[in-house]
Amino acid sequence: MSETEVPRVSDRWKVAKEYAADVQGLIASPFADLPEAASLFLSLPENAGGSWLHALRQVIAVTPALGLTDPSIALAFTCSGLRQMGMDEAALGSFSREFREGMHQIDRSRRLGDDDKTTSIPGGPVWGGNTFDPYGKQATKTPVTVHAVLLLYAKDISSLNGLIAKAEHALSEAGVIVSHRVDIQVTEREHFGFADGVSQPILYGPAIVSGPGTESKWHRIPAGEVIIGQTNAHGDLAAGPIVAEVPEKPTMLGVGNAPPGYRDLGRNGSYLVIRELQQDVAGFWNHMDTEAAALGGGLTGEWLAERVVGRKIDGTGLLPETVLHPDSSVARTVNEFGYFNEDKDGLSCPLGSHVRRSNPRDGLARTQDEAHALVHSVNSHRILRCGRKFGPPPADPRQQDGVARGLLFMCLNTDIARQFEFVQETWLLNPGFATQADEVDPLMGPKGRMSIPACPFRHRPKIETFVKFAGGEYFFLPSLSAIDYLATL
């Protein structure tokens, strides 16, 4: 590796030995190395109990931290998922309060933006978990349940069937059948054409063992951020679900940090989120066209579409050039940089951008001793990211073609509310960000203006919605051992 190279997430940091084997490979590695890819959501016959895992554990068997392989399968389930499976009330209530109420449910769709018909799909969400609100509040209910998920990864589209026609058969014979699928490739880029997957954070702790380019001060977290057991941002060890010892009935899993009588069932898991977002390319694009157009000055849809991102569409940052290296292809790398120094007023990168908003890394501070502390605060709600890509790309970005694409947004965290909720309410859609007048997210939120610095007087296009959400759930991806004790239930 040249020394003007940058390495790839996985190369960063891996899974320490000692915890490898139980922890799931995806929240080691995004399989990036695995082009191909389906995400089979499942629905779960009445009183499913663990058999089926027996069943499928038959074919094929999820993949562990220990390095790549060829094929690699995740597993996780939602929260009424592991009730039909039998788990009792009294474990599903040592969830979390977002896991066990669903993304659907009101109040968390009302902080998702969901509850705005403006930014679902025509006739609303197709999928979720459809959890019983142990609140009694109300939930909106989706055509398909889906009680878990199943992500198969393979290097070539032939293997990967062959996978995916062994795990059906599995299922099919145990009474479980495939109520959604998504086909997913890997998102070098995703549909309107941004270089995707340039700022992740970087894992450390007494689970993680460092690579090279570890030290940044911008991207670095505890490892308790995405696993569960270890030390957060906090730190905390991270919480998870237990479950009770039953004498008679032996159990792989350890006590770990679970009280006495108790046994650690979420150590070395985490929550998985998932949502299926569509993205109408061609209306982006011409959008971003007629509006740019609209500023005059010789602005084009590029132009535009980059201050919407955050981002020029290569990936490099939108920065003062005196920061960026001279070097284009290192510039497309540079992401070791804070706002308060290099761009507080939003004059390269607008403050309410997409890229800006959802990592908003100094750039809310007011003074230099706040722009310090500042950079530990909004690393306490940094998420993984592990999302992938659906449908073809478009052979013309700016021609309506009929056909459905978009991105499988999948992120990984132990604390939702802290971590995803947060980075979408407070940050994406608060119409008050960094001192912003009603305006919230120009790429994932409703139709708005957006405020970008101009001299002598601002832009202020009117942004249409052309990302819509289709589809999601909060999931627990539990370690190979808590496998093994659902498999018993």
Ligand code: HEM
Contents of the next structure:
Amino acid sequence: MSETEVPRVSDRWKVAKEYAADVQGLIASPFADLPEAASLFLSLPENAGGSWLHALRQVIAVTPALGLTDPSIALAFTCSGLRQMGMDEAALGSFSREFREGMHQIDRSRRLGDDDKTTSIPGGPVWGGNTFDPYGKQATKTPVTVHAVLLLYAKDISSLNGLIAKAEHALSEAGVIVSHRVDIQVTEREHFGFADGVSQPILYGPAIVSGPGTESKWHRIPAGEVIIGQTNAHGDLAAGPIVAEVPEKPTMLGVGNAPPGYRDLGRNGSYLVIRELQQDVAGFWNHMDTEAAALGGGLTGEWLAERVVGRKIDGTGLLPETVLHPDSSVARTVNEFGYFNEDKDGLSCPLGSHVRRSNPRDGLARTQDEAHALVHSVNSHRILRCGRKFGPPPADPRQQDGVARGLLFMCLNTDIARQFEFVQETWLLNPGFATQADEVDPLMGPKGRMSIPACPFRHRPKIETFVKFAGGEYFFLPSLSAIDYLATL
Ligand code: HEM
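To complete the pair, please output the form predicted in complex with this ligand; the form predicted alone was given just before.
To see the whole picture, the full complex is given below, headed by that same chain.
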């Protein structure tokens, strides 16, 4: 291990030593070695200030990116939460517009497809930040208002329960209510049964120590796509919030990238997107079986489901073996491939499948030259996923059991509009994506059709709505020094 390296938090890249004590551990690792976890969504009392953070920190500490620790903890805030804590409007105004407006603001809701009531749970989403829109636009009000989220990760259920009890006790003493709770487990296989977390971006830059496999042509993105203050895909320093310097109140925040008279609140932080997505597992598999049978030719539900996702159930890509493993003597990952040269027409991996929409790689190019340029451009719309599944696995994936289960989708990015919202609006839910006509992501979107290119005729099975939105919000995931600052509010 070299001088600048810190103990293992990720196989591919680590946060460099000089940043690791300030960056939250969740940025460097989804804590996959800690399988049991809970997300506690918090509602703060009026004029909460920052004192509740003192009370919380007496019993638990937010985990830095210094290496794996059991348990591990992450903490993030909604815009309404920071307002409730007493942050002034000038400081709130320095956060990104998406964060200030919130996920349920009418325009954002439309972009995310949430204005289509068929893709939300009956009665509509249950929780959100209920943030006040500075631009006066309407927002859907959710029954539960969330001001912050506390994510707790542990090796086993008994230590997790101990941790939750400690946190809940300290929070309730400080008048903070756990208004919504989702218990989550590590997602090697999501509930439909597919391997998850296979394809992730690989960060590079001065704040990062690169490990093996970082020479990837397809997945390298500058650290500023995930860490505020670092250089992003546009060559800019990823912008974050600032606070005015108050001479009589010394602050632990550095000057960072803030202009004179201000301190950098965003540096080493990120924006965390959370969406609670319920999955209808039996509905999915029964529909896959029925539609595959209707296509004929002995096609199975598994065959169709793999085209919907765009990968095999075990996570292997759908491209021919020779593309995925061009040299069998070299251990290759299942993720080093493009679509332009290997599968331009989507005969192996359908053009409209979930993975092709969520990361088209070079597949939307018209020429070879464009293909090179497109990878760079597509990589300015990457997100670092760190979600987990909730609810018990189904005993029989084809039997309705009435139990709520799904994915607590979480991802980190520094520019919510250019990264998360772009992926969802412009790729997943775009009815004209990659020459498709009036089709959207067959895994995530409302019901419709999906084209599966084939010779001599394409297949066009019906698709139902399998995933429903139950609540969500945009959060600010501060650095550890920014949490110290927030505790002084
Ligand atoms: C219940 C909802 C969802 C399920 C079951 C699901 C499932 C999957 C699966 C099985 C994969 C392939 C394995 C992998 O690379 O990890 C995948 C990839 C991916 N998904 Fe989802 N997903 C869901 C929602 C979303 C949402 C809401 C987004 C973003 C808006 C998203 C973005 C991605 C991305 C970026 C990839 C990687 C594509 C690549 O780089 O090749 N997913 N998802």
